[in-house]
Structures are given as structure tokens and as C-alpha cells.
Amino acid sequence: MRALEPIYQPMLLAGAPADADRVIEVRNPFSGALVGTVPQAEPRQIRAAFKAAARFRPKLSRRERSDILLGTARAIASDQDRLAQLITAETGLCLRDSLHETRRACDVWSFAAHALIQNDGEIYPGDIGGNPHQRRIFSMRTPLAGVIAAITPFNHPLNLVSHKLAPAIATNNRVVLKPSEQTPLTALALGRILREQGLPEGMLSIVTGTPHDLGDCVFTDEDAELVTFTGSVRVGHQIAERAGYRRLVLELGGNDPFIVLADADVDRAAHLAVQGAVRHSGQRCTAVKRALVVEELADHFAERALHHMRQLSTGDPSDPSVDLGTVISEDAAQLIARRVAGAVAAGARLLLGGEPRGAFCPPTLLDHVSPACELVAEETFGPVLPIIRCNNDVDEIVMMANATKFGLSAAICSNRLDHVTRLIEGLAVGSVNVWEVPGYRTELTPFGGIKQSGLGHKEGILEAMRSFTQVKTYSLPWPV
């Protein structure tokens, strides 16, 4: 497949192109090449980005939204493969994923636009209680009064992009959006299909730069209602810190359990593990974080886990038969390298692995994984997949997966119905899919975590539309 040319995207400010003194590189994780190159905005080019934002007022029909939320839908779609392209070169995704993710863009720009046309109101009676009126009390939900700060990561360019734009889009918000400098070129791609589309100038500004460039001014600025973010648990801490008196949504990490009990089809199981491990190489909040299998069926479990990832292709990113692509950079690779020695220093064995080669961090299987090492202890953005043997008791393997500081998703593989209700009942975690993998859900359902996984605030389009409105009521003379 032929490389993309080296291209420069400038910032989107109030819609309109906007240079900077200085530019980031964008390089290609598996070969180094260069992608293209982006502005790096200075803290007084946020403010601006803001104060226009905070000037204009939508006042798009729902019909209009849901002309311009279908049609990215449609635009996405018919440029899936570009788009794609994209995503794998500044990512190093395999392409395998890089169009699934433009599958899902495309949902949830879809799922917005039908989920707008239905009715967001409720009615409550006044003849009730103590001292009944004959009045009848009605609520609506608004746009917020203040403008909507969106940071996103590097791991999902497109897809959680899109979770931040369509519902904003939906409920007639403005958003200042800033993507992961390490992948901004496809959220600055997806910014020029909305101006296609018609989305207002002033509605949407993208703008691009390094955390050590722009400090804190992102998510303080004094016209930022809400600030949503998806990241690390370390920057969340740092927003909910400093952000002070305002709305927050953080979706941050997870170190999601993957359970195997006594009655499993082993090898369906083992290859539902391998693929929750190494998709998306490994680097979503949801993956496969490690495989509590009970000890009766372990040594099977690791005999399969290992057939099925051996069957993995790897190469170069962009070929469109290999599996598994690079992580995000060479220091992502030689971070899961450490701690993966680490576990082996405290007892694990190596099934499958190896050193690194640069970005490129190989698909890598570990038994006897002690329950305490780094690697499983923290969340591990890599395609490794640690097995902890466990005893066959349901509420000790309760109390060894809810041993964490992270609290996102599970796996179950079990056809007990008593155990797999005990399970979901115990788990501390925000959803659980029973033989699927860990982050199994659609665009549209509730989605967020517990604990350092976040706020308890859920996305999928339905709740971010709920969290981006505020609630207003009013109530009228109304017979009985």
C-alpha cells in the first residue's frame, strides 16, 4: 500500500485554519517516518479559541443536527479507507483495527443523530402530596451555558474523538477540542468533514500542542463548563486538582480481569483472552489486563493461549493480512519490556515474547503470574497476557479481582448461572460481559468505571448527551 505524502494540518480555530511559530512532528511509530506536521498552539491561541466559542450561540434545529451528524457519518464511511490509512501511520495500529475503528466512528455519529429526535423532557403532575396544585410541572434540557474543554488520547484518534464531538454536536454545544499531540492529524481530518457538513464555525475549535506547552490552560480557562477527558489515571488526577470549580467527566484507566472458572470451553475461552489482549495492540482502557483462570484448568488454558497467539502475523502495520502493529512509541515498548521482566524476576515464566524492536513490542504470554508484580498490579497498555492461577471459589476470585486500585470492565467464561450472577453482583467494576471480551459494548450503551477508572460518570452517546445539558423546569395551570 502506498504511503501517505507528509502533509501539514493547521488548527481549527472557531472553524477557521490557524498557524503557530513552531510545529509538531507527527512520526510514523513503526517506521519513524514522517507523517506530517501540526502547529504547536500557544496558551493565548486557547483563550482565543475559547472566547469565540463563548460569543457564539447555536441555535441549530434538531433537524439540522441531525443532517450534519449523518452526513460525517456518511463522509466517514465512504473515506474509511484513507481515514484508516491515517489512523494506522501516526499510530502504528494495524490497518485490521484502524477500519474497525472507522466502523465504530461511524456508529456513533449515526447513533447521535437518531438519539437527538427523542422527546428529552418529563412530566411530573402538581395535584399530588401535602398541598396539590392544579398545575403541571415540565423539564427540558439546555445547552450549557459555558463551552466544553475535550482532551482525548493517542489510543483511539478517531473513535473518542467522536464520542467528545457528536453528542456536544447533538445538544447544539461548543467544544474545544484537543487531541493527543502524538495523533492529531485524524481528529483535525474528522474536524474538516464537520465544516463540510456545515457544522457552525463557532461551534467547533481544534487545537493541537504538547502538555509541556499548554499547561493547565486547556481545561482552566474561565468559559470551560464541563472538561471531559479520556486518559491516564495520573492526568485525570491532575484536572480533578486543578480544574477547580467546574463539571468533570474522566474516563481514565483500567486493569480489567479476563475470569476462567471450572466449567469453561477452554479453548474458547483461551481465544477469547488472546484476542481481548493483543487488538488494538493491546492499548485500550478495556483490554485483557490479565486471566484469572482457576488451577484446574490452567495448564490447558496456557497451552491454548499459546497456539492461538502464535497464530498472530506481524509486520509492517499497514499490510492488510498482519494482526498486530507497534504500540504508540519506543518508550511505550521498552516500559512493557521492564515490567514484563520484572514479573518473570518474581516467579512468572515466559511463554511467549521478547525484547522489543523499537515501537514494535511482540505479542507476549506469561504463567504464574504473581498477583502483586507491576505488570498486572498497573495497568499495562501493551499485547500481553498474564496468567494468575486461582482457586476454584468464586468470592476468593471476587476478592482478587476487585484487588486494585482500577475499576472498568470484566470478563466472565462460565455457563453457571449462580456463579456468574455472584460474580457480577461482586465485581467492582462499571460493566461485565459474560463470554465476550472485557470491553464488549456498542456506541451506544452506558460505558465508564469506579475507583481510579474514573468518576462514576458514564459516556456512549445517550449519557454524554445527558452529562453535556443542564436540566430546566417550568410548570403551567393545568385542570385536573
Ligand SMILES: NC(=O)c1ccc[n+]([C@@H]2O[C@H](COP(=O)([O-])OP(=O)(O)OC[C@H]3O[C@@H](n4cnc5c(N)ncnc54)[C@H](O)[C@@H]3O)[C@@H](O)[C@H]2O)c1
Given for the second form:
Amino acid sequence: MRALEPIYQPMLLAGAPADADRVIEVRNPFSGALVGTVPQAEPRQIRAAFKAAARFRPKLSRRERSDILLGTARAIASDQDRLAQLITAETGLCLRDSLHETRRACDVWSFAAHALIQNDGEIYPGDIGGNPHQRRIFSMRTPLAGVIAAITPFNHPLNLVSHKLAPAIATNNRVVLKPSEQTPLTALALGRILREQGLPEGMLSIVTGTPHDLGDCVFTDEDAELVTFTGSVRVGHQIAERAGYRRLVLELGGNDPFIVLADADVDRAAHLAVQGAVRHSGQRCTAVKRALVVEELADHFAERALHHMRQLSTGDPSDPSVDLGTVISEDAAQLIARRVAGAVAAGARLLLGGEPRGAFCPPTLLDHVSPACELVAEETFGPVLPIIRCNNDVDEIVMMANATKFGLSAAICSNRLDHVTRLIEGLAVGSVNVWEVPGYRTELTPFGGIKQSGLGHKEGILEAMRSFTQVKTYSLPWPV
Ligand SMILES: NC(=O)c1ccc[n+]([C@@H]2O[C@H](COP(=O)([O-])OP(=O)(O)OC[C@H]3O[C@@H](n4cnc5c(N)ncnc54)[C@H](O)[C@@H]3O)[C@@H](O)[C@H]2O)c1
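Alt. form predicted together with the ligand, vs. the form predicted alone above:
Next comes the full complex, and the chain you just saw is listed first.
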């Protein structure tokens, strides 16, 4: 496929294009080619973005918001090839994964449009207590008084940005978004679409820059009432320590187990595990990070997983037939390689893999992995499937799965209802999928982790619309 011409994208400050004295370069992780440049914002520009947002009071009717959201969904759908190419150029993800991402983002925007037409208030009778009143209490949801500060990671540059912006717009809020400096071009392309759909300028700023240059200003601005952050545990915890008295929504890393019990169809389980581990280059918070397989199936599982991994085609991520692109950078590929080597040194058997080439990390399969290795104790963000063998004992498997600081999602392969229900009850995670990859969800459903993976506030359109609003109650006389 022809390489895209390098582009310069200005930021959006209160909807208007804005430059800065310096730029950051975005390079294609596969080819090293320059994809484009964006401004390196200065802290004073971040302040200006929050100030402009705080001054603006959105007055869009539900119908107007719904039109903008549906228009955005349609624009993403009609431009999906170009957007997918941009995602692939910025991230090194294969085009197939990028197209998948554009379809998810369309869902986000259209589901938000549908969600906002539902009434979100409730009615409570006043005559229920020991001192009954002839009144009724009504609740309504209002936008936040302050501005939403949104910070997003590199790995889903369209979908996760959509998960911040769509519910914010649906609830008439104002947002200052700082996308990852590794993938800012897709976020800015989405910002342009929103402008074309008639989003009022004061509702959205998209500022770009490195955390090194911006410091804390995005999440400590005096006008930021809520910080919604998706990214690593390390950065999420730093933000939690420094953000002060404001609402926090943290969607952090994961270390998701893929549990295969003794009754499982081994080939089906192995195929799912490989998909869950390598799709999106293994760079999903909910990717399969550890396969916990009962000992009696493990040889067969490893053999079938090897078979499925060998089917994957690799190469230029912009080639539509390629299944696996690169990870985000050469440094990321090197870190994965070091952790794989560490696991092998600790006794794991490498069944498939090899040295990284630039940012390309080959699909990697290991068996007999010790749960103590860094490869599986930490979140390893790459196309790696480590098999940890375990005893055929559900309670022990629950303990192994939970023996991590993370608590995002999990997957189970079993048809034994008694075992499945014990696992669903026992796993300390936000979501469990039976006979699916851990990350399965719709864009509407609640999603988010516990323990170090998050504070328990959920995303997903409906939950995000709740966290981006306050509940106000009012009561009226209600004589009967
Ligand atoms: N739970 C979820 O929903 C979810 C979804 C996707 C990704 N993630 C997680 O995100 C991580 C991968 O993304 P990443 O590498 O971009 O994460 P990251 O934490 O390095 O960066 C995320 C964002 O924070 C910014 N940032 C980095 N350091 C900062 C600092 N000191 N102060 C303020 N902002 C800072 C980055 O510029 C980026 O915009 C993985 O851990 C993955 O599991 C979680």
C-alpha cells in the first residue's frame, strides 16, 4: 500500500486550530517513516483551553446532541478506510485490527446517540416513611459544573478517545482531551469530524504534547472537575496522588487470565486463547496475558495453540492480509523480549518466538511458565501467550488467577456450570467471559477493573454518562 504523505495537524483549542513553537513527530513503528507532526503544547495553552471551556455553557438540546453523535458515527463509517490507514501508520497495528477499531468507534457514537434519548430521571414517593409527606421527589442528571479532563493511551487511538468524547457530548459537557503523544493524529482527525458535525467550539479542545513537557497541568487545572484517565497503572496512580479534590475515573492496566478447565474443547480454547493474546498485537488492556491450563490438557492445548499461532501472517501492517502488526515501539518490543528471556531462564519452554525486529515482536508461545516471572506477574503488552500449568482444582485456580495486583477481566473455557459459577463468583475482576476472550464487550455495557486496574467506576456508554453528570433532586407537593 502507498505510504501516506506526512501531515501536520494543529491542535484544537476551543474548536479552533492552534499551533505551538515546537512540534512532536509521530513515526510509523513498522517503517520508521514520518507519519506527521503535531504541536507540543505549552502549559499556558492548556490553561487557555480549560478557561475557554469553563466560560462556555453548552445548551444543545437532546435532539441536537443526538444529531451530532449520529453524524459522527456516519462520518467515521464513510471514512473508515482512511482512518484505519492512519491508525495503522501511527500504531503499527495491522489494518485488520484498525478497521475493527473503526467499527467499534461507530458503535460508541451511535449507542451514545440512542442512550441520550432515554429519560435518565427517577421519581420517588414521599409518603413512605414514618413521617409521610404528600410530596414526590424527582431526580434529574445535569452536566458537570466544571470541565472534564480526559487523557487517553496509545493502544486504541480512535475507540478510547470516542469513549471519552461521546458520553461527554451526550451529556452536554465540555472536555479538554490530551491523547497519547504516540498517537495524536487519529484523535485530531476525530476532532475535525466533530467540528464538521457542528459541535460548538467551546465544548472540545484537543491538546497535544508529551507528559514530560506538560507535567501535571492537564489533570490539576483549577477548572478540571473530573479527570477521566485510561492508561497504565503507574501513571494512573501518579494522577490519583496528585489530582487533589476532584472526581477520578481510572481505567488502568490488566493481567487477564484465560482459564481452561478439564472438560474444555481443547482446540476451541486454544484458538480463542491465541486470538485473545495476539489480536491488536496483544496490546489490549484485556488481552490474554496468562493461560491457566489444567495439567492433564496442557500438552494438547500447547500443541493446538502452536498450530493456531503458526497460521498468523505477519509483515507490513498496512497489507490487508496481515494478521499481526508491530507493537508501539522498538523499546516496547525489547522489553517484551527481555521478559520472555527471563521466563525461559526461570524454566519456561519457548515453543514459538524469536528476536524482535525493530518494533515487530514475533508471535510468542511459552509453556511451563512460572507465575512468579515478570512476564506474567507484570502486564506484558505484546503478542505473547504464556501457559501456566495448574492442578485440576477450581479453588486453587481461583487463587492463582487472583494472585495479581490487577483485576480487569478474565475468560473461562468450560461447560461445567458448577465450575463456571464458582469462578464467576470467585474471580476478583470487573468482567468475566465464558467461551470468549476476556475483552469481549459491547460499547454500551459497563466495563472497568478493580484492585489496581481501576477504582471500580465503569466505562461503557451508559456508565460513562452517569459518571459525567451529577444527580440533582427536586420535590414537589403531591396531594393525593
Ligand atoms: N482499563 C482500560 O480500559 C484500558 C484500556 C486501554 C489501555 N489501558 C492500559 O493503558 C496502557 C497502555 O497505554 P499507554 O502506554 O499509552 O499508557 P500510559 O499510562 O503510558 O499513557 C497514557 C496516557 O497518559 C499520559 N501520561 C504518561 N505519563 C504521564 C504523566 N506522568 N502525567 C500525565 N500523563 C501522563 C500519556 O501521554 C498518555 O496520554 C496499558 O497499561 C493498558 O492496559 C487500559
